[in-house]
Structure formats: structure tokens, C-alpha cells
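Below you'll find only one chain, the form predicted on its own, shown as C-alpha cells.
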Amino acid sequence: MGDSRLILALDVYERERALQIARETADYLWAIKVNWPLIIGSGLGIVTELKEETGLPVIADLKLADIPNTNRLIAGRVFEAGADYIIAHSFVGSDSVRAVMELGKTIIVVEMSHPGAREFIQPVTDKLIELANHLKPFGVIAPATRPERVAYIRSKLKPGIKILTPGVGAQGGKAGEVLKAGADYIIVGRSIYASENPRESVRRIYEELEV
């Protein structure tokens, strides 16, 4: 749906299962996010197939974190496969992030949703936000598990930079709270793809977001 703010994190291995879930849920999604499990399990061609099957944007969540040349080599092939966005780590510095941004739309990590993010990433979030404000990527990743951090990141980000928030559902994040805190898009994975009825699960979450 064109007005959807919901992204499916399709973290499965099997190509057929991924395509089936994508077809069943596409009506309620803004985009589909693929990560290493699906790319390793099904090959990079799954990006192309998902776009052809659903017509939705595909986000390649590679969390690229290498030197500029390596980031560029990886991103080039992934964008060629049809990815609309690539997620990259920002802690490796502006040159490595630029290497991805020069090839296509980029989303950078300024904070993560798991408990361990408090150890090393959260203490430098302010610097990562500064980097985002300087480079102006499409968006940043912020933790749905900590709405207060989403609100803080929103308060520091320049207008126009989107906030995408993983951690809703299985990790404990509440979609409504995160949207109120300033998120633009909600990323949901296991609560949809691991359910007995992915279409019903995604419909229910979509309707919750519309309330």
C-alpha cells in the first residue's frame, strides 16, 4: 500500500518460502528488507525476484562496514541486482559511507536495537548523527526497542532524513510508541514471517499503525 509505513524484515533462508511470504504480505507493506540469511540461503538473485513478484522497494540490510573500495564493490553488485536501498554502518567513517551513497540510496546505522548496542554504539550515537546530518543519506536506523532514543535521534537529525526502526514485535518494541517518538518506518520480522498466517499478522500490524 502506497501509504504504508511498514517494512518486512524477511529473515529466512529458503527462496520459495521468502517469495511466498512476500506475495502474501505485499499489500500491506512499504518495502521488503533482506538480510544476509536470505542472500546466503537463496543467492543475490532473490533481490531481483522479490522486486518482480511484489513491485515493492527492496532494502538490502548488509550493514556494510569495510574500507571504501570494498564497500563500493559490494554495493555495486547489490544495486545492480535491483536493491533500492542499502544499509551501511556509519562508524567506519564518512569515506566508507560515501562509497555506498555514490552508487545509490543509503541508510546508515546510528543505533541498534539489541541490548549490546549500549556497550559501544550508543555512546557514540551523537557523532554518528553528526555524520548523518553531514552526508544526508536517505535515512538512519534507530532502535524501536527504545522509543526515547528514537525521540532523541529525531530531535538531532536534520529534516528530510528518515528514521527506520527495527525491533518491533519479537524484540519487544511497540509500533505505536515508536511512531509517536518520531519514526517514519517500522521494521517487523519474526512477528510476521514466523507466524502461522503472515498475511493476517501483517494486516493486523498495518491496521494498528493506521489508528
Ligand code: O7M
Second form
Amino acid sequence: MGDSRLILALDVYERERALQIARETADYLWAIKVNWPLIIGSGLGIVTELKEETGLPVIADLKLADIPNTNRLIAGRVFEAGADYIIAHSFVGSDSVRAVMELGKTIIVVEMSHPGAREFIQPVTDKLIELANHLKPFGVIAPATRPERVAYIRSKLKPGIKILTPGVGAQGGKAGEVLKAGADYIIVGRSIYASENPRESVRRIYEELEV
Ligand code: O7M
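Output the structure of the form predicted together with the named molecule; the preceding block shows the form predicted on its own.
Now the complete complex, all chains and molecules, led by this one.
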């Protein structure tokens, strides 16, 4: 749906299963996020296939974290395969992020959702927000598991830069709370693709977001 704020994290290995889940859930999604499990299991061609099957934007969540040249070599092929957005780490520095941004729409990580994110990433989140404000990527990744951090990041981030938040459902985050804190998009994986009825699960989360 054009007004959806929901992104499916399609972290399965198998091509057929991925396409089936994508078809069943597409009506309720803004975009589909493809991560290493699906690319390793099904090949990069899955990006093109998902776009053809659903007509939705595809986000390639590669969390690129390399020198500019290597980031460029990887991002070039992935954008060519049809990815609409690529996710890159920003702690590697602005030149590495810029190398991806020069090739297409980019989303950068400023904080992560797992407990370990407190060890090394959270202490530098302020600097990563500064980098985002300077480079103006399409969006940033912030933790749905910590709505207060989403609110903080929103308060520091320039308007216009989107906030995408993983960690709803399986990791404990609540969709409604994160939206209230200022998230633009919610990323959900296991609560949808590992459920008995992915279409029903995605519909329920979609309706929760509409309230
Ligand atoms: O809903 P889940 O927990 O099954 O899946 C969450 C997805 O979001 C999964 O693809 C993770 O790799 C991703 N993710 C996080 O869970 N936490 C983060 O901090 C960042 C991401 C992510 O998408 O980074 C871009």
C-alpha cells in the first residue's frame, strides 16, 4: 500500500519461500529489505525478482563497512541488480559512505537494536548523527528496542532524513511506541516471515500502525 510504513525484513534463504512470502505480504508493505541470508541463499538476482513480483522498492541491507573503493565495487553491482536503497555502516567514515551515496539512495546506521550496540555504537551515535546531518542520506537506522533513543535521534537529526527502525516484535520493540517516538518506517522480520500466516501477521501490524 502506498501509505504503508512497514518494511519486511525477508531473512530467509530459499528463493521460492522468499517470493511466496513477498507475494502474500506485498499489499501491506512500503518496501522489502534483503539481507545477507537471502543473498547468500538465492543469489543477487533475487533483488530483481522481488521487484518484478511485487513492484515494491527493495532495500539491500548489506551494512557495507569497507574502504570507499570496495564499498563502490559492491554497491555498483547491487544498484545495477535493481536495489533502490543500500544500507551502509557510517562508523567507517564519511568517505566510505559518500562512495555509496554517489551511486544511489543510501541509508546509514547510527545505532543498532541489539544489546551489544551499547558497547561501541551508542557511545558514538552523536557523531554518526552529525555525519548524517552533513551528508544527508535518505535515512538512518535507529533501534525500535529503545524508543527513547529513537526520540533522541529524531531531535538531533535534520528534518527530511528518514528514520527506519528494526527491532519490533522478535526483539521486543513495539511498533506503536516507536512511531510515536518519531520513526518513519518500521522494519519487521521474524514476526512476519516465521509466523504461520505471514499475510495475517503483516495485516495486523499494518493496522496497528494506522491507529
Ligand atoms: O524482526 P527481526 O528481528 O526478525 O529482524 C530485524 C531485521 O533488521 C534483520 O534483518 C536485522 O538484520 C535488521 N537489523 C536489526 O535487527 N537491528 C539493527 O540494529 C539493524 C538492522 C538493520 O536492518 O540494519 C540496517
